[in-house]
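Only one chain is given next, in structure tokens, and it is the form predicted alone.
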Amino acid sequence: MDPFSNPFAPGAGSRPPELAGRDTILENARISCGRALKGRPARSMMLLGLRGTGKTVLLSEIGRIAESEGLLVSKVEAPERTTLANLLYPEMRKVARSLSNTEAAKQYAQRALSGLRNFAAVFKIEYGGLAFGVEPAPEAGLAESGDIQHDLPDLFGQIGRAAQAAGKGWLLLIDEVQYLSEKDLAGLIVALHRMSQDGLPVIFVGAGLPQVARLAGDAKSYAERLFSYPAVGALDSQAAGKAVKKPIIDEGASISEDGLHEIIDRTKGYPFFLQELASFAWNNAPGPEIDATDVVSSYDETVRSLDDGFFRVRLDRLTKAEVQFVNSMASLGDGPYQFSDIARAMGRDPRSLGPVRASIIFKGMIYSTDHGYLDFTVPLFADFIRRQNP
């Protein structure tokens, strides 16, 4: 079939031909950037789940929903060891530079401006090459502490109020939210619980591995009443479905139902797996329609695909010593692990392999499930590693 015409859409963040599975998580965006322009409380929402489930695809999505309802958004992608002061600065002082234009909210756009400076100084931020017009002084007092527990809620609490004078709201979104340290994740939720008890239009949407929940509980523990946690992971079978079928109908072909059963199976319906085999099933069948030997035929492919990119540059990222002890991980079967089994795989102590358990977290390649047990956080990885060591 036509590779031109080929509708799907296998990139990392690329946004499938058909969202399905997500109408819940998406009406609920809506409804809180809705409530908070009406100065409603509106609620957070932190979405978890493993690799290549589409969280990212739907922080843009989100994004497009917000501005569609008037809301100024930012997003952002929380990069290993990068503080969030330097993350956010740009953006606070984008969206305070954009609200400094409307006459009601100048007042509060200005002072936000004018904290933006002692918060770049005080967090060491280099911002002299963004510098464009001419910046309001310094205002003691505003934004300088150096706790971003403390400067953060001055900021987002003069941008909200900037905003609700001009009859705009705010949305913040971060990717890969568990790369932020502790003490700046501690920040954000306590900026963003002043935020819902002054009931400013400041909305926060993150994304993030299945450990972020902890995380931020650990960071403050009122965090599991301030967000919702919508978990995003495999499609049912009748979400997968159409996530397949419509889009090759859409195009003028069809697909039979053993070909799109196959896909199912095989994918485990994980939307990046989705995206995938059915972009090479469409380019090696002879059309119109797909069938299931155009998808067994194209399941090799498909996974020597993954194997050379997606999988490959997550496992190039570790030492030796981590791969041996994901190895070990793959060679007791699926996940979860108890850890006390991958030490015994690999005839060490426990304890010692503290660290390298560790360090393979932070880098964002397993996850604690439970007290004791392991799991990877990219879907289908164990057979990758077997693939490797037959």
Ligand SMILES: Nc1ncnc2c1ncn2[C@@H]1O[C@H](COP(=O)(O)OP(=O)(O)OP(=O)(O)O)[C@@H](O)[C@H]1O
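Each form is matched to the other, and the largest set of C-alpha atoms that superpose within 1.5 Å is called the rigid core. Residue numbers count along the first chain shown, from 1. What you are looking at is a predicted structure, and each value in this text was computed from that prediction instead of being measured. First, how it differs from the form predicted in complex with this ligand.
With the core held fixed, the Cα of residue 13 is displaced between the two forms by less than 2 Å.
Residue 370: CA moves 2 Å or more between the two forms after rigid-core fitting.
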Given for the second form:
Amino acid sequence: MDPFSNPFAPGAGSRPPELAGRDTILENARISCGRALKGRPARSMMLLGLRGTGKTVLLSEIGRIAESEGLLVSKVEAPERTTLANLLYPEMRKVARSLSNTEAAKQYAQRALSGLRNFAAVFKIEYGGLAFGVEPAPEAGLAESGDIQHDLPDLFGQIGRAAQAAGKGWLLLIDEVQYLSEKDLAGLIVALHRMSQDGLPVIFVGAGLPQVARLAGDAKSYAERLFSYPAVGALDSQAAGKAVKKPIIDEGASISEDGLHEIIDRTKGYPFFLQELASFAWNNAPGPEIDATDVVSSYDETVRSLDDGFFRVRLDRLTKAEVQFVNSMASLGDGPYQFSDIARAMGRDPRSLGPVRASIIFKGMIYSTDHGYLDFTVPLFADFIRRQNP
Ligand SMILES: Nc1ncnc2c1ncn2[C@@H]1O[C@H](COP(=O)(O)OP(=O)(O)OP(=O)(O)O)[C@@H](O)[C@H]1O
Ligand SMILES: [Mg+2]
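Having seen the form predicted alone, could you now give me the structure of the form predicted in complex with this ligand?
Below: every chain and molecule of the assembly, starting with the one above.
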């Protein structure tokens, strides 16, 4: 069928034509925003899920909802090698400046801006457009300890008070939270804890790989109570069916029940795979109905495309020794895997493999599950490895 009208959206962070199966998460986020605005205790959230399950898309959607509720929204992605101070500085500055335009909030916003000057100096932040001339004078003692666990709560506090005075709120969205250092994560948690204790309208929604729950708990034990941790996983068959069928119908085409089942079955409801297979099936089907044959005959092409893109880019980030490690995992079947079994499959002493394991975890390719097993952060990754090493 006409590729120009293909509704599907395979791609990192691409908004799907139908955001299926996430109503509860979105509703809870909307409630948190509304409560924060009213000055009621509002729960921050940490969305946890494997690669390609739709975390980034959800963050964007939550950002849109928050904006429509009247909150100021900042969205950042934690890269592997920068500090939280660098990441948040421009966002805090933007929010403080915008709040300083409201008369009632001006005084607090100005204090936030002067705190930000101190903060930029102690954390050696280089930021284009740092126009010192027009900023308020720095205020001694505000956000200038150089310890993120002290300075971030100071700044959040000033911004929170400014937002409160303006009748607004601030939602901070951080993607890829697993890349924050433990110190930075602790600073973020302390700051958010302070906001909730002081009843200030600042809330946070983060997203990351499943290990983030443990990282947050290790950084501050009360993190468990501070956040809710919704799981962003594969879609159940009803949601997966809707995610595929509705966009097709909306384009004036249709899909047979068998065709729909093939897609749900073969992708196991994983959102990224689902978009990819549905997209190929659309392009390959003569139409106007997509049937099971169209799906089946599009499958090889889909797998090839995933292998060359989605899967391959992750493997390419590993060193030779790390590749050996993941090959051995896949040779054991599907996960989760016991570390000692992997070592045995490699013919190695587990003690000698600690650094390799740590570095693959750091790269976000594998994670340690709740029960101390290891598993891939990419769904169906073991299948991919086995296809590479027949
Ligand atoms: N609820 C959903 N229904 C249908 N498709 C979805 C849904 N959520 C996400 N998708 C699709 O899944 C793909 C992956 O989404 P996204 O990039 O948000 O995942 P992610 O969890 O952030 O992945 P990563 O961990 O690799 O960053 C996109 O093509 C998106 O359109
Ligand atoms: Mg993402």
